[in-house]
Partner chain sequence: MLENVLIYGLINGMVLALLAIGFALTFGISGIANFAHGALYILTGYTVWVFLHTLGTPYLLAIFLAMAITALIGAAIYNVILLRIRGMRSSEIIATFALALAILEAFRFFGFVGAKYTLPTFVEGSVSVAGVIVDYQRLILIGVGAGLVGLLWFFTHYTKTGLAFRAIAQVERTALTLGIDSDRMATLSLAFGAALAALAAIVLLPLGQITVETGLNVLLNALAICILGGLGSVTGIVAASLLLGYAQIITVTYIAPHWLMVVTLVAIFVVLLVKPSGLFGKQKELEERV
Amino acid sequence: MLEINNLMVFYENALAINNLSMQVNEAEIVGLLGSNGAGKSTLMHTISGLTLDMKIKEDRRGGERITILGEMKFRGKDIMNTKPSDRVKMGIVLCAERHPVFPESNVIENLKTGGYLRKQSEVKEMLEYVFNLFPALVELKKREAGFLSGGEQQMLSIGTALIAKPSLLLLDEPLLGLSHAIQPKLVEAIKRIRDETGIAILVAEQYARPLLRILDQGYVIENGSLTFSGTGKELIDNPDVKAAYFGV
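Could you show the structure of this chain alone, in the form predicted alone?
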């Protein structure tokens, strides 16, 4: 589905992604693991097209020079120069870190923003799915998003991304800042999304232990470079990876 070969991303002279190659297959849950500042968000933004959009804007105003090199294909099509909105139409949807929401809009209004490129019938279908996936949001439909808890906002963020009907869902640090009580519920929801819809999911996390059991494949990056890859079992069996990212 998604194939990345020899990807490099520079911000001026700083190397953010270094010769990275990886892939995400249909209906897989793939983990992207690394410490804070390892390059996870840069990679997620590059896949979604946000880095390209930033590059175009910076070039226009003569600001920071951004360089993107390598190969990135989605279902066999080169997307290196594809706009973010066109990537969404193709099915690549990013749920950004720190559960961004429109705080002054209510839950239902936030969710509907995810469907601006979809038909009304598709939005209605996905709204029903989101409320089934996250029943806690049903009672909160009319509540302003700014008054939701961190866990509720994360459910809302993922729900909004699902309204766009992705075939590849990018989750950037979905467990960040959430309580240990809420984390397993989010992990189970991620697994349900894949199992029930067939959506492929690439999830970036720093502390990956809660995600381990649901990963089909995992990639560990440090300083923008790939340092280890393997199945979920291979990751947990590696002592260095286990100590650094799984807290065991």
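Now show me the form predicted in complex with the partner chain; what you just gave was the form predicted alone.
Keep in mind that what follows is only the chain, not its partners or any molecules around it.
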């Protein structure tokens, strides 16, 4: 459903994404593994349109510091010049790194904000689904999001993204900063989302070990280009990948 060919992203003269091609198929969980600064977040932002938004705002002020080249297609449609809100309408929703919730709004308000572009009935339906997926949020409905724990904020932030009704959900480092007790639960939830709703998920992670078993496809990114791609199983078996990313 998502097809990227020869994508290049420059920040000033720095090459953040270098000639990258990849794809995500319908109802797949795809892993994007890489260390800090490898280009994971830049790629996620470029797919969701945030990089383009930044570029447009820069250009208006007369700056020309961001360049995006290449081809990006979503369900056959070119999205290189589609602004973020239209990409959300098409079904591409990003849940950014470090669970960025709206701290001064309460949990239910956060979730409803996710339904900005959706009909009331769709929002209601998805709310039910999110509370079913993360029952812990039910008790916290009226709590201000800024007062939630890291794990709760991550659940809220994924929940909010789900209310936006994605067909491709981009999760940027969902496990970052979470305790080892919570990580497997979240991984289980990610798998449930795909199994129960058929949403395709592209998940970027640095410490990928807990994720490995649920991946259909995996890519390894280094210095802005892909150094490995294959099925989840090939990823696990590859000795280089093992040594570099799973601490074996």
